[in-house]
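A single chain, nothing else alongside it, follows as structure tokens in the form predicted alone.
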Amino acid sequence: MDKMTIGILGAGKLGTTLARLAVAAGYDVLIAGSGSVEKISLTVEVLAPGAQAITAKEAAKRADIVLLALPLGKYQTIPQVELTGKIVIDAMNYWWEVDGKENTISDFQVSSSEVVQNFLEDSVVVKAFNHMGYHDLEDETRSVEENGRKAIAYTTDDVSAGNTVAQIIDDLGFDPLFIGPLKNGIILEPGSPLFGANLVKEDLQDMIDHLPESDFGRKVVEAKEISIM
């Protein structure tokens, strides 16, 4: 079976890193930035050779799956109609330097991916690729036969979509680790001990198991009444 076409919205450091990994894994990759196609074409040619620069609407329309690597504050610019019925991978995080000092997007009650899912109500959102830094993503990709393969945690309310994204995570060189419904995605966000985690699957699971012992974990469990896996 031919591999799917992945559309990446965001041609910054994370977007171009994931584009390189996806191209290396054999995917067709469409990537869109905030500027014109002409403006980002050279950047994509140099930083993500093999990917095709395109507009966000075209990427959303033509891709089988779309990955969000935009500043979180721009989530309302995501083309909704073109993403109808599609799986959307949310790799976005709140950064005050970019999104402003007042985080009005998410808190302990609502994870940022739930906000994105509410905006993209006709799509299926899966949170993944947000807890590991872009430089680590580049350096840590390994085949399944290699020792020390690192894990990428993901959350979703849709099992089928989760399985599809798990395959992409595996293809890009990481062990997928499902950690429950989309609301659990808050434990992968900035501020959580898990944010920045660059661990093998067993160690990442152990860290998750002990998260309720942390101040952050206690606040999350109390606010969202979730059971951390």
Second form
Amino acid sequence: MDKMTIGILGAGKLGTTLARLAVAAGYDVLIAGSGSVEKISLTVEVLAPGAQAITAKEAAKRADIVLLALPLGKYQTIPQVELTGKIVIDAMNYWWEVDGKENTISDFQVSSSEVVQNFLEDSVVVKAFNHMGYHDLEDETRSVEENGRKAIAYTTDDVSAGNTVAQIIDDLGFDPLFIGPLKNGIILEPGSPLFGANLVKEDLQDMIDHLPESDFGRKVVEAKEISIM
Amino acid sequence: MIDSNNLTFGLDTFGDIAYDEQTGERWNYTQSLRNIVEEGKLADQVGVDVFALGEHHRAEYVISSPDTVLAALATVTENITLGTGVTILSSDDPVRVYERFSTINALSNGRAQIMLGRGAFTESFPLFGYDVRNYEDLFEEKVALFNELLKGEPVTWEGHLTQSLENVQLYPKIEGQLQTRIGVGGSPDSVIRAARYGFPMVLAVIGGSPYRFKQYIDLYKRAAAKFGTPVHPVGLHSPGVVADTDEEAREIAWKYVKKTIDHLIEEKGVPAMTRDRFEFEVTNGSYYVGSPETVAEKMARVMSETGIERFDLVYGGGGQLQKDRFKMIQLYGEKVVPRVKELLKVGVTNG
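Having seen the form predicted alone, please provide the structure of the form predicted together with its partner chain.
Every component of the complex follows; first up is the chain already shown.
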């Protein structure tokens, strides 16, 4: 079967790492930075050989699926129109170094992927690849046959889109773990015990099962009325 | 192949406030600063090449003004290079930075070295009246201005986020060149920027496999070739603890690393430091923890496999006992560094 074309918005640490994994998995990969193609062409050539550097608009237009790996604070620069009807994988996190000291984007009421979904109202957002550090993504990718394969949790309101993304997670070298609708994404965000999780599937599930016992888990259940058990 | 006679070994600290072994309490800020001057003197005495101080504006660190501490060290040390790691240029004034470092360079007979960086923490932005939303643009413009100032000639500059200058000469003039480095935390853009200005690059690697940075070194070299700038030796800056035995070093490292990270989990939402993660970092990742032999072997392996020619070990993370900080400096200078050189001379086997 022909593999899909994945467009990656963001050519920083995370974007180039995911581009490498996607190229290795046999996808056609388009990658874009915030500026001109020229600005990232050398980076892509060296750090993600096989991926093609293009503009964000072009990547959004030409790709079957688009992966967001830009600073969350810049989500409003994402090309909305070009993403109409497409599955968008949100790997972004609020991060103080680049997004400022106070998180004004997401909170316990509205998770960051819901904010992104509201902005991209004509796309289907799936949250994935956000909870594992970019260097772990690089070091931990494994084939299905290998022992100790790590899990990537994902959330979405659209089951079919979720299945497509689960396949991508698998192809990139991880076990997919569905953890419910997009609003559940809050439990993968910075501040949660799951943020940074680099675990096999059973251990990740176990951590989720015990989340309500943590301070963070209690706050989430209270604010979001979500069932994370 | 790296030339084992031409390597540089540094010790870096952010000025984490140490604990007093008698009382178990943290030292106060003023005594901490005086202790760091003593640490710098010791590093000089035991033959360490570079002593570099990081700039932070947070309660757990005492060094907000690294250049002032370096000025103190300039007159009480002999050979050691006095550096920063890093100077947060984005929230500083390049003109003042030039003046301060040309002063330190004069006081130390040419031993000053500045490392420019964007910094991981952003407290300094509001503190000095800058908007963190200009994080990227401030750094870009200020590096460009600083690069002009470094030429030592009168400068004319049209500023956007900085002041404009009309044919301005700065004093005191620097004799020769101010040693300037760029500290890079893993952003490809930063790597390319270092190459574009022809500055040597120091990679700050605080987690994960050190070998993944080979591709960044590749990017640096390719970018330098593209811009026609010189390719300088690349440095690596990573945390570590050296003690008499592996067990002791691990115990110290785990205790204080945990303390530091736990503090940041609450404030910033950073991932927790699990014991598994810690063990990974010590065994295969970017923590250099153990006896002098263990640490030397790991450093030599990484240097030989990546072609790194400058290694800065960040010591004292999380505070630690003052006596352990002194001990580590001594072990690093007297045992680790000579052993790394020896290992690299005879070649290091992979594994």
